[in-house]
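A single chain comes next, written as structure tokens; it is the form predicted on its own.
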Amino acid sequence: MVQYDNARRVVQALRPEQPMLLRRPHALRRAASFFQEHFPGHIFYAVKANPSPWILEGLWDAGIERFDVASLEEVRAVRSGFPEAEIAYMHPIKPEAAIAEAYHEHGVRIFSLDSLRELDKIQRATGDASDLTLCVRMQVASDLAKISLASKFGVRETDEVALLQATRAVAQRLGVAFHVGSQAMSPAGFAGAMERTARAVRRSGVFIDILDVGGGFPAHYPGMEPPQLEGYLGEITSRWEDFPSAANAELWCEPGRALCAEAESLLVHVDDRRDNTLYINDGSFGALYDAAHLDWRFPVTNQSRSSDRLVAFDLFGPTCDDADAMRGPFFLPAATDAGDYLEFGTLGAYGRAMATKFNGYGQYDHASVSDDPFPSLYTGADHQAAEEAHS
């Protein structure tokens, strides 16, 4: 793949007619190096954030050889590309046939659960296997995250003792896991979840082999500027020292967004302008799903013109549906008009993963660029040193 200096060079060379995803392999490597430098345990990439083969291959080459999957299709994709990878099937409610195929055909030995019913299902599907690593998903608060994951999964306090004890009895290795929510905006979310999980372990009287602190590590978006990631990993590391069974257990995490968000941006064409609304060739049924449905404010620049005077725009995507709308403010040069190209940053996480083919759209061209993403949580002297240490 040809590499360009930046998105503006892509526009000048190609004048693309359909949306483009711009890859930044160096940003992917930098994020992987950061977690390997600062997290004192095993790192499982959350495939759902971006399952693109180039992302998986880039992380593998950077030393991330463990993957957190949430479906049988993700199991198949990872195993076909990486026969030696360690795969954790961490969806707490899985079809029995999917568990059986994952175990018997793809060598998966790590499964998550949050109920006695799921434990029974796993035992049936694996033939009462004695080599299972079973991670009990705890219900923890998500109030410090932008996207809550607290209501759908997780064993409640009233049921946790019985489930932990029953799982301990059949698991070769017992883990406890949680998820503080997507885009956690404070390390305190992890602190509270670890306290709640530690209480459950003590109440149940079991020893554990694994604490999986899940994902939720944030990226940088306009209006969502989190603390530096060192604070999150430092909080986890500090609390891990006194966690029950920590001396003989492993610490895991499942970053998705934080590893891949800065690795891709989106280049779109402005098809029309009406007042302060721009009609662009990707939208809510494509890579800008979060901008429409979660009011996400992705960073955006006009790669066709510059101006000191910025004004607020709303956006419509290319489909014929009124729901294909991204309400602003997206601040762009006042003269922005049809024919211009806009670049949206931090689209590597849940961009291409959310895109559909509604109305016949959803096709993307690709290019590689060498400039730094905007903005970044991985710039600065300390982060550069970490990258060089792992290069």
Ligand SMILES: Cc1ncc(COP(=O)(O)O)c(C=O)c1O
The other form holds:
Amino acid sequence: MVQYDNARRVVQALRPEQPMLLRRPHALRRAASFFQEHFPGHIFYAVKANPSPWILEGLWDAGIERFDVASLEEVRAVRSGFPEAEIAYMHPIKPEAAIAEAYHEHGVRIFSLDSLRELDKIQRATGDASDLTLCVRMQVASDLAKISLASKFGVRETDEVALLQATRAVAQRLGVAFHVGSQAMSPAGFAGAMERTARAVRRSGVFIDILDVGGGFPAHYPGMEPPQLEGYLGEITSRWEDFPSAANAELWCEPGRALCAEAESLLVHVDDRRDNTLYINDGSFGALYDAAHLDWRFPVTNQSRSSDRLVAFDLFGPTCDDADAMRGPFFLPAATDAGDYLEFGTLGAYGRAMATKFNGYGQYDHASVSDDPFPSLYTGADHQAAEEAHS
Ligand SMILES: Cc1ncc(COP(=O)(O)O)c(C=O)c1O
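Right, and the form predicted in complex with the ligand of this protein, after the form predicted on its own?
Zooming out: every chain and molecule, the one shown earlier first.
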């Protein structure tokens, strides 16, 4: 992988015709070491956020050796790359054949569930195995998160006692798990979920071996600036001290976004300009899915011209659909025009993971860059240096 100083150098050297994903291995390492330093438990990387081999290898090299997967395909990918990895299959509703293959062929012992039917299924698929770690997914509020995960999965209060007791009866290790929603904008979301989960544990009278606080840790996007990540991990750590659990119980988390968001940016070409709308070569069916479907504004810079006056632009992607539109506003130099290159930052999470091949697009070239992502949620000297470089 050729390494450049920054996106501008990539443009000068390559003038790429396809969109490019620019990797920042140092940002990935920094996020991993932040979690290792501040989270007093086991970190499972949520593969769905970015399943690229370079991300998985980078995290593995940084010491993240546990992976949260959502499908059999992700089980296979992680197991083939990392025979020693610990894999948690945390989708609460899995195909029975997938559970069987995960258990019998890939050594997966950790599964989540949110119903008695799923518990039966796991037992059938594993031949009533006695070495299972089963994590009961609680239904918790997503009010403080930008993307709700509250309505689809999670056992309700009315059913939680029966499910926790039944799962305890067959699990070697019992866990309770939740997800406060993705891009959680306040540590209070975790506080509320931990309170609700502690109540369920007390009501059911079971002892638990694991509390899994899931993902949801945020990244920094324009208009969505969360508080410092230290606050989230501090809140979890202090509440964990009083959590009703076995003395040797483990605390787990499953961050996706927060580990990989800053590790990739997207470099696109401006194919045309009409008024203040730019036609670019990636879009809502590509890595800019969230910009189109959630109206998220990613940080964007014109890497072909220095900023004069900034004005608001809308963007269209390359396919023939009206739906391939990102309304922004994206603030770019007023003179931005066809032939320019734009870099979107903070696109490592749920960027390339969402890209399709619709209309024949969705191919990306790759390069590595050594400048810092901007903005960054990881504070310290690097963060300040990046701010100075971009000011
Ligand atoms: C079970 C589970 N764990 C972890 C994650 C990762 O969440 P995030 O990327 O918000 O950290 C998700 C995301 O959907 C999830 O469903």
